[in-house]
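Only one chain is included here, represented as structure tokens and corresponding to the form predicted on its own.
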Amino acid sequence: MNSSQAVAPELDASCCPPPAAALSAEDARQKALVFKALSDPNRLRLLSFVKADESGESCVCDLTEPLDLGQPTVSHHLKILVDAGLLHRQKRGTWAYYSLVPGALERAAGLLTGL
């Protein structure tokens, strides 16, 4: 045999398991979701605002004032924070109205402790 041709040592299936509770494709996506949801300032912002409200739903026409941003970027961020399941969305007239959603939070929290 020529040295520049290796060879491909026999696989073993007993030798290299999968690991036994791996993350599936879908799981990794959606905690990616949530991660990538809270990984901006302002949506952190955000959802502090929500949270503190005492009625416990907040307009988008109140945060885009505390932000300093336009109300397009805010119902951007808002969007992403929905599209992730950490707020819900309720529309009235001409506005959305944003509130936590139960135990999101909390799920969100324990993200890392899963994998």
Contents of the next structure:
Protein chains: 2
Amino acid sequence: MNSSQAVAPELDASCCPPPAAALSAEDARQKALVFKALSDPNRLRLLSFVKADESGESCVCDLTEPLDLGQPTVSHHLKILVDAGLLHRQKRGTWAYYSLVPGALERAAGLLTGL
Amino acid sequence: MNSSQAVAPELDASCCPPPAAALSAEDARQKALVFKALSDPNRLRLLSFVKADESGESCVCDLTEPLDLGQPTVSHHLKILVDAGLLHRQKRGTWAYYSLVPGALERAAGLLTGL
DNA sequence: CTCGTATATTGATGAAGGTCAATGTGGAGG
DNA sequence: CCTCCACATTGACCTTCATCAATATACGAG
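May I ask for the structure of the form predicted in complex with the DNA now, the form predicted on its own having been displayed?
The next block holds the full complex; its first chain is the one shown before.
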């Protein structure tokens, strides 16, 4: 009864054809999902922290403290960013490493300039 | 008890210096305001309609019908977009004309690529 | 001044979202 | 097998938000 598999399709599309006309209700609904994932300060900071890390990936335990949030809350936010197609999750042993999906931020930016 | 004057400062900044480090809580809070304004499907469509209009501006009455929303709801969304620095409002006579703030979408996109 | 029109504001309502405490899961070590 | 650790999930609470009906405001026409 959750939305674990809901991946924003806009970020998977190879590119963004110029819309020519206005957004349809469906297009708007799906693009809004990406910006909804970006509309929380703590999620923006999570993206920032992951991107700033030298290794390019961070585990939950590294992100909990600087955000001053509980571990379940951080996991929740990370899941939203993964579902939006912005972060990638790789589990190694007990740890879960999160990394930026290459080009995802640029594609999200393209959703704006290509409105 | 409202936020009529809350203008997102990020969109007014002349440019976006490379962050070097990670986002502060305050930076994240203000940038999230812009994406929160973009996180609603109907607001994305409003931006799209305004941009697609040949004259570059649209009045509320032109936007109410294609969105299939009530007039107060459309006014509410437009206000949020104005407060976020994305739309500009100009009142002429009885009508209120909304237009895209030049470069605002590009600056919002820059908030992402410059994370 | 009065009426009609276009827009903004207020108040209420139901849905969605962020957070935490508690619990579940699954791998590593003894 | 048992225990600790990192992380995920669940359930509950409270806040925020999108929407509408009703009302207010402001302007133009007559």
